[in-house]
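As structure tokens, one chain now follows by itself in the form predicted on its own.
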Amino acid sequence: MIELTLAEVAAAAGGELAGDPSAVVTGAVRTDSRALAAGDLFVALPGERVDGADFLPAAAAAGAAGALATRPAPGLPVVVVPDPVEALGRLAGAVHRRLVDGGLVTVGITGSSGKTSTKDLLGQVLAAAGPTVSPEGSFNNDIGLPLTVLSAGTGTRSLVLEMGARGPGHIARLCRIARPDIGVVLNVGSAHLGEFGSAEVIAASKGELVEALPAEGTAVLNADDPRVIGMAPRTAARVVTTGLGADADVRAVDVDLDDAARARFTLVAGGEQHPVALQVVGAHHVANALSAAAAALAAGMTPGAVAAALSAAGPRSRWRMEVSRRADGVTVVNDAYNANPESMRAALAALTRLPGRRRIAVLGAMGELGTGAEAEHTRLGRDVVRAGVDLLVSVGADAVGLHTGALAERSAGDGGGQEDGALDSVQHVPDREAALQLLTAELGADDVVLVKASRSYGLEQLAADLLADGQAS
């Protein structure tokens, strides 16, 4: 962050300050009491178990400048506010306008699924280019877009928020804290059907990005769909089309998947042609890599820098296509971090193409679906016997209808027929703890296993017992 005065950091949050106006904060801005250092801004947040207010002595003890809280705490000047949540987004806002003045490029990305493998490969390309502030991880809502604007410094040339929503005017009031001069919208898709309530609603939403956009600005936008490209008549911004058809202004052709199901293409943009291989695996990271391209493109790299950075980019923020092999040869995707219909069906699609003996799905369900939920689990559970999985363990009760689709298809397929003594290809358990044992006792060498749900339910900690179960083994 750039160095304020507390002074300035009231009149910035809309807050009255209780302590000494001169004093400066030289760190970070933090909302975690126990990761304070000497210099930063504790920001504390409001809890439904805690209020961060009871932390304002530990703030002080380990030397923060100040913080932003609800009431004043001896020992430590505080901006009195009625809303910590507000001011710092109020804060963020006025450091944002003032590295604009400075030249920083900002990007906003949002999308149904992939916001945050594009947020990191184009964080990795821009990085390329000058220094660039793309933290790991998904810093996409209220909280999480002013920490990483105010991550951000004075040498900052390039800057990639991600923006998340849970309903209409949340991308809109992200963008009036950090107006972004690019706007990559991926995809319109199911995650959090059952809070927006249509396909429509959530494209209206998402549309928000593109109608924040200046004119002198640059829409990002997937032409491969038709929701996306639709948004392109509500922005003043020039627009610019991803894709794999022919008029896409940034494109791919001779599209490939290697031995580790990494997706090799030629990167046709600008007219030009450079070849990309992709460190990330699954072939739905493409339509990824190409949102990234363009917007690299529109903070002015050359295409053949973008292909060069792409190929070098590598997977960054935890639990999303995490590919890792045991001593005992089998090999672990941990994909749990979120699900939604079409992350689902991508991993699925990456997980047949990764070499192995068998390859098992672990799933568990996919939340915030809405009315709909039942029929998506069910129609999943069939698209993963279609795939060609070798055993399909669902797990929880919300993941039941994974188990009956699968089997409605498997009957349908074969009759329901199961060779003598082998374990039946689809399988139900109650809980992470029941998968696991199953697990253990029937996984072996050169078995690949994909474990995917919606991160409330936790199965990222199932992947880490599988893996920690190989080291024991």
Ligand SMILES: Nc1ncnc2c1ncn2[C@@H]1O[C@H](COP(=O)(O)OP(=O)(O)OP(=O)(O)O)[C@@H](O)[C@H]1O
Contents of the next structure:
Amino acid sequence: MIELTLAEVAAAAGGELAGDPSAVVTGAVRTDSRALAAGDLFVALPGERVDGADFLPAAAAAGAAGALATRPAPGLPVVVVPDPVEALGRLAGAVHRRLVDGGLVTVGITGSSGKTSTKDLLGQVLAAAGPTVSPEGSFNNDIGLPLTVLSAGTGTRSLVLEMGARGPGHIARLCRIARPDIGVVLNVGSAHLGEFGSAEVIAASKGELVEALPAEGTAVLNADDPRVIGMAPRTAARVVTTGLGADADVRAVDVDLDDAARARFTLVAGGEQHPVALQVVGAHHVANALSAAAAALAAGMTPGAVAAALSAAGPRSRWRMEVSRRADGVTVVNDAYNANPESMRAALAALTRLPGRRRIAVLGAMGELGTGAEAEHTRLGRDVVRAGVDLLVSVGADAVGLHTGALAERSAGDGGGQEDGALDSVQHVPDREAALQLLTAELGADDVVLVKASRSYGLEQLAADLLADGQAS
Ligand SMILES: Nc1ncnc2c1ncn2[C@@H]1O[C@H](COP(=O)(O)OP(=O)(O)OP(=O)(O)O)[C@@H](O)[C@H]1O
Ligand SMILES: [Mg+2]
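What I would like now is the form predicted in complex with this ligand, since the data block earlier showed the form predicted on its own; can you produce it?
The complete assembly is shown below, putting the previous chain first.
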């Protein structure tokens, strides 16, 4: 964080200071007391199981300069606030306004799928033009976003913020903490449909980002998603469109996948054309890359520099289409960070483009889909068979709809004839352990295995076990 006295922190966060007002925060703002170093500011969050305020003595022992907490503590200046999360947001807002006065450009990214992927691409592109803050991972809520803002310093030129929402008003709140100059809306899908209730409400909520933009700002809208381009009338900012169509301001032509399922295309923007060869896996990254390109152009980069930086950008955050090859020739694609119907289809499309003996999809359930969950799973199960996947292993009781759908599609197709002695191509297992057992027995050289489910099912562990398995054999 920029250097602030505890008195300044108290004024910004709206709290009562108990302790030395002249103590100075010289380090970072952290919520994990175990990570604290001398000069840091500790934000003691009230948790479900533990109360961060219990760790104020540990923060003092670690040499923290002070804390934001619900109660004072001996030996440590504490800004006492009723709600540390809200106070963190206020502090970040005040710091952000100071950085903006110093010329900081802020990009906000929202959408149902691909926020982290796009943030990672854009962070690397903007870093080619100047100091950029765009942390690894998915810091997109009312804790992660202010922490990201507070990790920027006076030398930071560009700040890339991921903005997530689980309901109306969430994005507007994040934009009040740090109003973006450039707002990117990727897509409106069915992530968190259960909480939102309908796709219309999701669209209305994601659109809060473009409503927050200033008139001199830029809204980057995906013209290939009708609900996203439909947000254009809701912004005072200049609208830049992205997509595959001829009308998009920033578009991709001649899109092709190489034999590692990485996209290559020609970036057309500002009357120029430049080749791009992405390092990240899956055709869905073309849309993410176009959004990142449009944001970087709005931030002042040239099309040539953007294309070169996109081509050099690698995967940054874990468990998103992470492709690893075992010593025995089995390829494991770990996309287990999260799952919704759109990202499942994107991952399956990439799987079927990867060369191999057999393409195997090991899929757990998609969470938070609300009342349509069962139908979504059945539909996806059908699509897995249609996509030509050689073996589907659905994992866990919540994923049984995938199995049902796949069986239905297969019997509607060729009747499901199975070669004698071969494993049935549609399998359901109760849990991760059973999946590992089945796959350990089944996998052979040149098989490609996609592992994906919603975060709460923890299938990244299965991917790790599969890789460890290969090392052992
Ligand atoms: N443009 C896209 N369209 C569809 N699926 C995508 C797209 N970009 C990424 N994905 C898929 O969505 C999954 C999540 O990607 P990513 O982490 O970038 O999204 P996110 O929006 O940050 O998710 P979260 O809401 O969990 O933070 C990945 O596993 C990837 O396969
Ligand atoms: Mg994310």
